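Have a look below at one chain only, the form predicted on its own, in structure tokens format.
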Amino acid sequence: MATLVTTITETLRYRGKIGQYSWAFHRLSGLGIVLFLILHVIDTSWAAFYPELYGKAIQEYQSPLFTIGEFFLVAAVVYHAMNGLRIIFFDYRPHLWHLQQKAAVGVFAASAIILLPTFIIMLGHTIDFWDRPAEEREVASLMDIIGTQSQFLLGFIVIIGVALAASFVMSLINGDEREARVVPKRPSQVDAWLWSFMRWSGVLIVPLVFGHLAMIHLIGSVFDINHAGAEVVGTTAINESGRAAEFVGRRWDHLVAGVAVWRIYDGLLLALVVIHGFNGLRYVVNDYAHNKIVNRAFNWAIVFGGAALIILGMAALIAGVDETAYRIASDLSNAASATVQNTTSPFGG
């Protein structure tokens, strides 16, 4: 904990060099992306397994709170990608390290150039959504958002708590000292492979992630996912029911030369981003969690959590979204609307 406090305070006090700020922004943006990634994979899997819950998740994403968060998320992704490419370049061209300060400035400039038109387009989508008639806008309330996100938070706490308990039991079995610190070791072959993976996976991830952002946030928008009659981006299909589950199902079922291209695209993106992001999270944990029990617990949670996330996402991609899911989501939505009408009308609807 002391090292974390020192990092924060010294970063705020730092003067004269841009490298420290680049490092801090890269780490913070990465942590934010991983947090959203966890939520995004889980709720997207609901399109296949719990379509009514996925519909509610999209309504939360369309709320003003999440809309603001969407702008920050896109900014984090763009900066993290640009700065990651800078890191990769200098890792393989160390003789050009004397140019790293100019490159860091260039990353901030390139990010701003990309984000300015991106934000303008995203703002246009937001304005168009709120210009729709009220009956075409289904937005979750703040209390609904708090209720859902508190469940995710509780889940995180339970996972960490179980990992800490398991790590403590392991320390008793192994005879570890309770306050023993992690002793740095020489990098293993696995560490060397993961270092290389972070570089080449980063290069592959950038076009995949930028393509995903372009489709979902620029060409289309999160506000189109549950909009009846909206075109399903990346396909020739139309979301006829206006259900969020149908949007995902039509997209995943789109075939090009008999190949479900978007399932392959999303599966590749899922595997690369989860492994890349969770390994980056492991680096952060090893930097700050020096107590052996705590370090082991967090590393276990990272490994098993990342594996579970990939399995869940792949299971959803393989299962797909069938017509039954569309009907269930539509029926539940109609039932909810009827309930509201019966409640508000003195004549029972």
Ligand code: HEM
The other form holds:
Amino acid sequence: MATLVTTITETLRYRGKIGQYSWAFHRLSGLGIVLFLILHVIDTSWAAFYPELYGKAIQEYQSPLFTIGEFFLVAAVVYHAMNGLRIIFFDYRPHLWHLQQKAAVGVFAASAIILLPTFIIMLGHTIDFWDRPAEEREVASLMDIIGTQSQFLLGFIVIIGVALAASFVMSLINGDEREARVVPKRPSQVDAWLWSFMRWSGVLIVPLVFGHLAMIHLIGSVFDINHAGAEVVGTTAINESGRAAEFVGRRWDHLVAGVAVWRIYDGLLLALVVIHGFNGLRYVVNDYAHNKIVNRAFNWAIVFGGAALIILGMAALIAGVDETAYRIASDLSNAASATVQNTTSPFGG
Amino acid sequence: MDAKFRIRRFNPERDQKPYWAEYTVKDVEGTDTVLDCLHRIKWEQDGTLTLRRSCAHGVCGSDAMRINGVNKLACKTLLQTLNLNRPIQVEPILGLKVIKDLVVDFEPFFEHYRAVMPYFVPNTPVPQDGRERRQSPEDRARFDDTTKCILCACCTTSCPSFWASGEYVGPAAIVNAHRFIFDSRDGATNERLNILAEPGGVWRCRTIFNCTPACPREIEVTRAIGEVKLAIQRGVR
Ligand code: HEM
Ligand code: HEM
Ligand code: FES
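Given the form predicted on its own, state the structure of the form predicted in complex with protoporphyrin IX containing FE (HEM).
Below: every chain and molecule of the assembly, starting with the one above.
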């Protein structure tokens, strides 16, 4: 871990050219997106399994704190994507290396050009939301946010703790002194394969994640997810109940020529992004975690965590959102007069 | 004209941790090198200042150090290329253990160098006439750039991946592997590619490009690493 501190301080002190800063931002943005992704896939699975909880999560996303975070997230995705394409280009055209400095500047410029109109539109959605009559918006309070997010933090700590304990037990059983390093005739192809994977998955993720963000942040907005009467982006349906789960359900049930396009889209995005992001995590861990037990613990946490995340996300996609849930909800709210509070939730909430 | 120096010093027998010492060298000229000034500090002001150098002309690769934040050879760095209004910062290269002041332990660096089999392994018997194995000018040009390395470690110790983990063989070792991998007469290409495909090999390179400008011989270091990566992926071309 000591080299983590060294690398941070020395990256600030070493007068490298722009590539050094591109790398630092690429790594930071990648890590930031992974962190969001973990929460996001867990949250999204609630749309299928705990619709009430999903509604609460979306209310947290609509709070000012998360809105600010969203701007950073979008910036991170755009920069990471542009810079990733630069890395990929020079990986396959190493003889053009002399263009690298210009390209790195170009990446910053291109990101700024993309982000400026994006931010203006996002700001517009945000202002529209806060212009709505107060009873039409219900955002989570800071205490709610701290309450739920601290559970995620606790979860991370528990997972890493368990992994560390398991790795320690493993070292007792195995005896880590068997160090003899043999150079295999044919080295494992895993790293070579993952290197290629990082590149082609990156190229595929660009349109997928840009499309996803465009639907959620430009065409629609985070504030439309639980907006009763709003059209569900990417479909022809209306979110009648104004429940966040209905938004997701409508999207996943939207058929084009009998094919649930958004389920397939989300499934592809899920698989690519989780493997890409978690392998990126592995790179970072192997750079800075040198203690054998710690390194192995983190690697286990990454492999099992990534697999669990994909299984959870896929399970939600396959299960879908129980349609009767929001049907009943919207019937209830339609039937209910203005005086009847919507507390008779069919979810027992 | 005077030049001020801030030098990172550390004597493990005496000091708890490294510290900055300041010196002023009087009557310098723009064509003096940083090495000249370090000599004058050592000879005229403080004989305990410890550094490594041999040829003083950019050939032996002994005096790599971090000068004003960038890895350079002190003997090839003229004062006129630096801003003399501020003290010139000189510190040891990073990632190798400091033995004393500006001298670091090169053994791990050379170990990585040796690991890539940096020697010619013939793929044909000695020619009938007993003379050299011939090669077309084009084949020779293929690896010309990477023959220039003087093993000064400027590149390897400018690399954040190497700072992060000494397990990484580093740019210099890859450059020297490149010199043989792309030599048409060499027979150990696959062995070298296999060694570099291991966890401490080329996949630790994040194409940060610190190594390329750090090279005092202007070797296209990142390009060489990139070519080795592609060679592992799809064979030598
Ligand atoms: C604040 C920004 C974001 C919001 C509000 C958001 C919103 C949503 C919503 C509403 C869904 C439900 C399904 C659908 O509508 O298609 C979803 C699914 C998904 N999103 Fe996002 N998204 C955001 C950013 C991202 C980013 C940056 C990524 C990629 C790194 C991503 C990856 C995914 C994946 C993989 C799914 C499918 C999850 C599953 O199958 O359970 N999202 N997102
Ligand atoms: C938008 C399209 C994307 C492209 C073109 C892309 C491209 C890349 C490339 C080429 C690398 C390899 C860097 C290297 O080996 O030096 C990389 C690393 C990484 N990516 Fe992405 N990526 C994309 C999206 C994402 C997303 C959505 C995430 C998060 C879930 C992510 C997380 C990471 C992480 C954590 C790393 C490791 C960084 C490092 O080792 O310094 N990337 N990306
Ligand atoms: S002293 Fe020989 S390279 Fe500088």
